Structures are given as structure tokens and as C-alpha cells.
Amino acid sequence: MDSDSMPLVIVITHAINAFCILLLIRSGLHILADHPMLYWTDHTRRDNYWLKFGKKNMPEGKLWTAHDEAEVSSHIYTLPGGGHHEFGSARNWHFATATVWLLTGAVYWSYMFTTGAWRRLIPTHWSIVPAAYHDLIGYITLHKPPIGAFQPYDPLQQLTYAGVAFLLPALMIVTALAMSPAFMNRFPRYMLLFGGRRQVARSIHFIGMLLFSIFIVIHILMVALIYFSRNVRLITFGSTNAKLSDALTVFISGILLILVFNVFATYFTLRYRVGTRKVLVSIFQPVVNIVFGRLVPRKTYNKNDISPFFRVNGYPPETEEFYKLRDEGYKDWRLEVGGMVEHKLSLSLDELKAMPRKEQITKHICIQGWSAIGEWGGVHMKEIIARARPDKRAKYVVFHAYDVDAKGKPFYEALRISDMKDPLTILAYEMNWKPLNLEHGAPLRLRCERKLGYKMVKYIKSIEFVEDFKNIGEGRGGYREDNVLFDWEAAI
């Protein structure tokens, strides 16, 4: 393999990687805008961030939620843009693109290590460090290196490309895994890489995105200014013997394709939200289900870990039915359990409290990015299952809440029955050794620690065992899945 050629597999994976990275950055920026603060601690208060975007300040003495902190996203810089209600679409783009990016990386890494091509990038002697420094000084002082310095790269390029092709992707992968509640709670020792803090991984993930962005800008600039004719032939046809006109045609066409795709990705996502979601989810959902869907959480915390501030997400129900129950201290509230069961149940709060009690201190992971640790007391869902005895055909449990949106759509979420048998899945009526307060879901809320927070229904009204949820709501498995297009799995 000489300095005037590049294998076709590298040319192709290089192009796909460039395509994916831009989509990942744009969708990642939209995701960040939904909780535009970064922390070095998992106790995400209003004042302990190390970096904040936007100018919003939440009012003192007035109820506000995490949704109120979200910033409006630009159509130009983020994918898809359009504000908070497109947050689910941004995540769908991010995970679908990440799936393609990971597969591309697997092909690239496999080729590099099975053919020995890794020697083109990975340094094998420390002498490359002073040589790279010499090259850096040369570039800064505007001295172009001779063409013979590229074998196939000069020392500075080799060091940089090795970091971007091997180290930086690995960093993004390990930090992404740390942001999964299913993975993090199943393999708690893994979090020691980040001092036990998910928010550290989130911050490093952001820094990794910045490094990718800086590299892209500098890389494009250097390709254009340093031996462009040679570079454009290599990255399009893999050979310096290709015709310059042909190489320019392919290069410009590729750039236009990426730009046009990004424009249409934004347009189609905002215009055909449901159809776009269906396509994107079909790409990554099977992978997420296989890797994260069935991980059993093990991680719990102690009293000293409990967060002094625990954000509220979602306003309490505003219906006459719920007002009456609240004002009377929930004395007439009952949990109705039905659907495909042998025994329908109607349980008061006192009857639930009379069942075997389960306590757990766990970390709440919000889809927006913030986290907090709290203690929850309640009854394990296995107790409800044992009493109701669902039919063997029932595959899902649907939690219906008292929440109703402005259009009259009720709040609900569906989960697998296997999720209910998890040791850390409970119906909580206490938080931090006190009766569950209104803002956090009184009188009863779900805690399922292998999932993101939006699956943990608050203000529970009833539980229904079903064989399928396609006829409930829009058939996507939950209110947020139906209306803001979140993914159903909710494991990462």
C-alpha cells in the first residue's frame, strides 16, 4: 500500500462517516437544547452546572418543570429544529444515525486490523511526537511541507487521524453507554470510569462532539489548502492517478448530497413526523432492544447519595376528578387493575400500604439529560401481578394516569410484563421517607429503574394488562411516543 493510493473500503467508510457525523452533531445539539446545562455531579441543581446555554432563569416560589428550561432549537444548526416538541425526533435521528455510524466503524476497524492497514495511522515509535510538533510549527508559520513528507501522512496528520479514527470514537461509545439507565444500573462498576457519575459521561460526550467539530473544520481547511489536487483524488477515487475533473465532480456532488440531505431531513421530519419516526425507529429499535432491553438493574445507593434537589417534570393533573381526590387526601382514591386478568382489583392507598413494603434508593435518569437520586417506598409490581393473575397471553402492562392534555388526550405508558418482574420495579407512594408529594406524582407513581423517566407514570389511575397496545392512543406505546415521538424502548 503506497502513499499515492487509498483502499476503496476506506474511501467509502470515510464518506459514510462524514455523512453520519454531521447528522449526529446536529441532532445532538437539539438534544442538548432540551436541557442546556452540563454538570460534573449527578445532583443537577439549578446552580451547579459548569456550562449553560441560553438565558432562561426559572422563577423562585413558583412551580416550574424541566420542560420549561428547554431552549428553542434552530432549523439551521440542529436536526430537526423546531423547538422542544421535536425532541423525540432529534433522539430518533441521533440513535438511527449512530447505528449506521457504528456499523460503518465496525467495517473500518475490522479492515484496518485484519489487513495491517492500521500501521498507516497508529504510531509505532515515540519519535513521531517531536516530528509532529515540528510539523505543527511549520503549519502555524505557513510553511507547506514537501509532498514527500506524506507517507501517506505527515507525522502531525498521523497522530491526529489516529486519535480521530480510533480514540475519539471509542470515547463517544463508552460515554454513550454510561448514559443508558439500563446499562448503567446493570453494570454499576462500569461507572467507575467516570467517578460513578453519569453527568461526567454526558459532559465528556459533549466535549467529544466539540473535538469532532473542531477537527472537521480544520480538516476541511487543510485539505483545501495543502495539496488539494492530490487530496481530492485520494478521497474520491483512492488514487492520485485519477482525473482531477472526475475527482472534483464526485467531491462537489458528495458535498451537495450531504447538504441537500440535511435540508430535506429537516423538512421531512417536520412535515411527516410520524412517517419519519417509523423509519428511524425501525433502524435502531431492534439494536436497542437486543443490547439494552432486557438488562436487569442492580445498582442502588445509600442515604448520603440522595440529591437535595429533585426536578419536577410535568405539571399535576388539572381535572375536577383529581382536584377532589387531592383535596380529600386521596381517601376515596382507588387503583383499578383490569384487562386480561383472572381477578380484577380495586385497591385503596391503605390496602397498598398493607402489602409487603419495598424501599430503594435509585438514580432517576430523565430523557432530557438531568439526573437525581431519591429514595422510593412502595409495593413491588410482582405483588399486584400475583393478586391479579394476568392471562398468559398478556404481554404488556398499560399504566393510565389522571393527566389529560389541552386536547383531552389522557396520559399513559405501556411496558413489558417482564419489566414489572424486575427487582427494582415498584409502585411508589413515598419519596425520601415522606408521603409522595403532588409534584412528584401523588398518590402513586411507577418506578422502573431500567427505563428513562418518562416511562415512570405519575398520578396513576389504573393498570391494564393487554396482549397488544396498538388500539390504545395512537398505538405507539405511550403518550409521549404518540405525541412527541419518543422511542418506546426508553433504555438509552
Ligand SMILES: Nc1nc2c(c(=O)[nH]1)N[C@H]1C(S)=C(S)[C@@H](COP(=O)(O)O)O[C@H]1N2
The other form holds:
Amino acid sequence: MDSDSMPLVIVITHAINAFCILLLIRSGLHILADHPMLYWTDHTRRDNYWLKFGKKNMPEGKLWTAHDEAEVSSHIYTLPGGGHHEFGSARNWHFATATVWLLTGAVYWSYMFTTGAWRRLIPTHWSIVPAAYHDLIGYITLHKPPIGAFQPYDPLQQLTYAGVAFLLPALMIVTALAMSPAFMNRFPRYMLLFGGRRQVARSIHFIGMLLFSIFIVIHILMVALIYFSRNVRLITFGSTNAKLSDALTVFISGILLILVFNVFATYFTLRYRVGTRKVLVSIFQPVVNIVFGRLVPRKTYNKNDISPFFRVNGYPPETEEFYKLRDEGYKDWRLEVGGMVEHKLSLSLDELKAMPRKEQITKHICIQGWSAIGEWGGVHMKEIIARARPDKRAKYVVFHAYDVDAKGKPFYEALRISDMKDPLTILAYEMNWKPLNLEHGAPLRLRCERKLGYKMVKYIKSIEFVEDFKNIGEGRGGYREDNVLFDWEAAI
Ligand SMILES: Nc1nc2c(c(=O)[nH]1)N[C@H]1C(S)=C(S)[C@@H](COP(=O)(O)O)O[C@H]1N2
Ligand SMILES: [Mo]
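Form predicted together with this ligand structure, per the form predicted alone context:
Below, the chain from earlier opens the complete complex, with every other chain and molecule after it.
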């Protein structure tokens, strides 16, 4: 056998990639399980999906929420596995791994393009197509090509690898960006790639995952069946001159390491929920902050774009205090504004309605995956800030709500004061030109269009300006961050 070699950079990036891809697929499947429906439209309803997993059907005539639609997913196929409670961890795994995967990809792509090594994969002549077809027929009819056919790859292999190493990752990145509310609302033209529809990007991202999975299965089979001893030397030591026993030891250890890591990842994530969140978030948060943190939303829609159906998340408050306010048409309800401010405020609904009115038609993106377009009418947050005059030291605004969970913990979310200056950050008392109804957050809710839905607090009770949020709730800056381990930035 002629000696052959594979550059060490490729050996290493290939190994890291194998490690990441499995984590990405498994955490991605858990994310999907939290809203197990895929659509081609952003007006998501419970009957206009093109693909649905699970058997749940929501009751007619009774209030249900998108959280009720989440499916429990298996610890084997998904990371970490479990119900909605662990969905935040799944996302944290997905984004932390994606960060490592992107860095690895950057090293790999830089190497390929700066050294001319791309010629190993990217075809430069059309003749590769018939040659690849010839190979395909060969494989289908179970004819093993001679070893000399691999220089270093045979044409079919070269085409497939080029697709998997360049096109498919690019597709995953392009569709991932289009799912971020911050990115989507800042770059509406980019969204035209997907007909302006985020759900198209989400569906294609899923199909990309399927293509990766199909590739992985066939790839493993082929390298195992065709000249395995050559392949295993190349992917471990980068040279066909390596000793087979050494190569096998490294290869088997690598596979075991990946399997053990996956088992431990689930165990640790469920056993040390908060600690795992901290580590994972610290990996991707800086990247999210740099890439998505400064994107000021600008996209608004027209009256004809409004969705006929708008899902609900979060049940209306069930406290005596709130029942009384609700039953009396919120006449005694007051928005209390306090914390580090010069002027504390206590505003009735009529006083809020007397302030300059702002109206906007925007697309809501829930972290779970669904979306809908609605009209929101209310007061811009800058009106509140101008009247309350927060202290210079205050950095965050905390929105406290009336709803309390079964353990007695109230809903709240903290955002940056700078987010309040966005043209699309309002306190809405109106939806689709009607007074905000009970399900969608009466009497007042936040709209901050660069964020995912969970930041947009409904049933607002008070607003507090603070320097830090570590003394509120569990200190992670929001009810969802505290309880289901979502990340704080809520931009992707
Ligand atoms: N007070 C409160 N606000 C909340 C929630 C909640 O449970 N309680 N859920 C959030 C989530 S996860 C989403 S997606 C949106 C949903 O808004 P909608 O019910 O109007 O669709 O509200 C957000 N605001
Ligand atoms: Mo949500």
C-alpha cells in the first residue's frame, strides 16, 4: 500500500467536530421537543405545521399555553432529555457547543483556504459529477474501488465531503442567524432569503440536521467497510504509516470518550442544574453579546400581516389581589415605578393612556419556536424614564408581574436600561386595536422586540430600576432564568 497522509489540523478539527456534532444534534432535538412542530409560515397555529412529533392535542374551548404543548424527550436521543423544565439546559448546551464548533470550523476553513488544501475537497472540474455517479453505481452494486481510486478521496467521496464540510455548515449558520429575534428584526432584507419567514429558516435548520445525520451514518459505515485499516490510521495519526494497533487504541478511546461524555453531560446537567448553566452560558454569552447585543430592532409589519391566531404562554394570575383588579376593570390598578429613581410614580391606566401613544405591528418569537404577528398600542418606555428619572448608577429595569407559580414565586424579568431606548420598546395596553385581553397580559405588558417572548412580562404590577439584580429571585435576572435556566440575553 502506498503511504498517504492527512494534515494534523484536519485530524484534530475532525475529532472536535465529531464530538460537537453529536452534542449539537442531541441538544437540538430536545429544543425541538419543546415545540415539536415545524412550519413554513410565521403565523403558527396548531394545525398548520408540515411536521409534528408527539401526540398531544390541545383542548378546544379551554385556555392552554404553548408550554402545555411541550413533549418529554428521551435521555438517549436528546440532551439533557426531560420536559420543558430542562429545555433551557438543552439550549445552553446547543449554543455552548455551537460556539466551540464555529471556532473549530473557523480554524479548519482558514487552514483549507490559506494552504490550498481546499483542492482536496472542492471540485475544480465538472468531470467530477459523472465520475461520482460512476462511483455511486459501483458502491450500490457492491463493487469496492481499488485503493488507487482514493487520491486522497474518490470523486463521490470528495463531492460529499465538500458538501458536508462547506455547504452544510454554511446552511446551518445562515439559518441559525435567521432565527434570532434580534438579528431578524435588525436585518429584514436578510430575512428575504427565507421569504421573510423565520419558520422557513427553522425548518431548513432541521432538514440540515437530518442531512448531517444521514451523512454521519453512511460515512461511518463506508469508512468501516472500505479500507478501514487505512482510514483509521489517517483519522488518528494522519498517516498510513502509523501502527494499526496504535491507531485502533486512539480511535476506540476517542469513541468511548464521546460516549462517556454524553452520558455524564446528561447526569451533570440534571444533578447540578445551576452550575452547568453557569459554565455553558459563560461560553456563549460573550459571543451572543458581541454579535447580537447591539442590534436595534426596526422591522414592523402592516395590518394585513396580523396573525389570526396568537398562542399564549403563561396563565393569567390566580390571586385574590388580581381577581379583584380584573373584576373591577382595573380601575384601582396602578403601575408603581420605583427603585433608584428621582421621582417614584404611581400611574393609573387612564394616566398611561393620556401619555403619547405608540403603535407598532411586530413579530413575536417565543423561545420555544412558535411565532405570531400582532399590533401593540401603548406608551414608549422613554416616557416612563423621562418622568421617573432613574439614577445614573441604575443599569437594569425589573418588571414585576402579578402571576405567582405553585411555589409562590412571582414572575419577573430584568432588562438593560439601554434596551428601553429602542424605538420598539413599549408598555402595551392594547393588542390588535382592542384593550389588551386577559390571556395576553391585561392590563399592561412589555414589548421589547429585540428579545425572545419570555422577556416581555405580562400582567405588570411594578417597575423597579436597579443597579444589580442579584438580590431579586434567585439572582439570575428573571423568573425563567431562575427556574428553567434560560440565558439572560434572550437574543437568540
Ligand atoms: N407575567 C408573565 N409574563 C409572561 C409570561 C408569563 O408566564 N408570565 N410568559 C412569557 C412568555 S414565555 C411568552 S412567549 C410571552 C407570551 O405572550 P402571549 O401569551 O401574549 O403570547 O409572554 C411572556 N410574558
Ligand atoms: Mo415563551
